[in-house]
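Just the one chain here, laid out as structure tokens, in the form predicted on its own.
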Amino acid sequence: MYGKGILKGLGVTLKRFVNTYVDDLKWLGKRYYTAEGLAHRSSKDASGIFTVQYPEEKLPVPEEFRFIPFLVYDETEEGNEIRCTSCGICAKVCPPQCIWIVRTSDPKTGRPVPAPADFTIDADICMNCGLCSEYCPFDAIKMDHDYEIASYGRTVYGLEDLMKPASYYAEIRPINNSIEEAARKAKEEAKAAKAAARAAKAAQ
């Protein structure tokens, strides 16, 4: 019969339409704008509409989600200590070449100082590959989870825009942060043990 496929397709739409209201009644107003409701609509048990009501609702991103890089700094008693030494490895490995670094110089001697005077990332060129974070030997550059950066113009981030505390990184990537902290601690302990052994040998 002609039109059978159209009627079948409309039937699926009608079923979804009815199931939406049935599911809404079951959840008694808790189906939208709650973490439980969002998890339910994302599961295989969802019936009816399962569209995320963005921007009021947002799907949680996985820990390994990658977006625009940011620079990590440690909060110490002396002040904020940026991890970046402006070595330039991230700029070298960046496939689209969207990272520009200006190294700090000592005003008296003119010699380079291991800290960036300026650090720029062009977000419109960045492909979010994460190679800069992967190759950084100081764990100074990491991939962010903040994907809401739409703008009407070109998006270029400077040093102040890119800096975020280590506590923020620990919050968005707890597993990775714990692994890195354990490795850093083991390295410091090995270094301290080596120094102690050297001091003991010199004392003999």
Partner chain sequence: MATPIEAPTLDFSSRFPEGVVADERKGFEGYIVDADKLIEFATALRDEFGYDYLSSVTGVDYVAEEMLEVVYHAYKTIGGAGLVYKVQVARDKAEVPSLYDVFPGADFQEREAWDLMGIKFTGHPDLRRILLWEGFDGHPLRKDWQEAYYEADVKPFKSRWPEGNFYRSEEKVDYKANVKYPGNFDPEKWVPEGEDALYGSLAKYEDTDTSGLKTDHITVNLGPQHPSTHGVFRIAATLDGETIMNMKPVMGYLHRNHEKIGERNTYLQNMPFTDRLDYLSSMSNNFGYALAVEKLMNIEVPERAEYIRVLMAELTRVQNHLFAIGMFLNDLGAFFTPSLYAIEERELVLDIFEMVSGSRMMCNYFRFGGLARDLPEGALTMIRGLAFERLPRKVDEMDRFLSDNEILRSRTVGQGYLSAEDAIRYSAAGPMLRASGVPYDIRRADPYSIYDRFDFNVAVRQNGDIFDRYIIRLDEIRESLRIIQQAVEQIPEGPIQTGKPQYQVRVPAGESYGRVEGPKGELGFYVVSDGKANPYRYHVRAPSFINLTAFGPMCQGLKIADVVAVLGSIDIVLGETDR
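Moving on from the form predicted on its own, please list the structure of the form predicted together with the partner chain.
So it's only the chain below, everything else dropped.
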């Protein structure tokens, strides 16, 4: 019969239409604007309406999500300590070459000091590839989760804008942070053990 295929197809649409209401009823008011409702709508069991009511509702981003890098500083008793040593690896690895670093040098000796005098990232050029944070040997540059940076002007970040505390990093990337912290701790302990061994030897 001509038109059977069309009817079959319309059946699918109708089923989806009805499903929307069925699903709404099942969740009764909890389907929208709640975390569980949102999780359900983006899970394999989702049916009915998929749409997320941005900006009222926002999809949670996964830990690995990457958007524009920032520089991590540690909050210590002596004040804020930036982790970056201005080694330049991130500037070298950056594919569109949007990182500019000025190395600090000691005014007396002229020797390089391990902290950046200036650090610029041109966010308009950054392609969010994450290579800088992947290859930084000091866990000093990390990818952010904040994606709402649209603006009418140009976005160029200087050293001040880029700095964020280590606690913020731990909050957005808890798993990565704990792995890195553990590695750092192990390294420090090994170093301390070595120093202790050396001291013991010297004392002999």
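Positions refer to the first chain, counted from 1. Computed from a predicted model, the values in this text were never measured in an experiment. Only the largest set of C-alpha atoms that superpose within 1.5 Å between the two forms is called the rigid core.
**Student:** So that I can tell if residue 7 moves, could you say whether its C-alpha shifts by at least 2 Å between these two forms after the core superposition?
**Tutor:** Yes, the C-alpha moves 2 Å or more.
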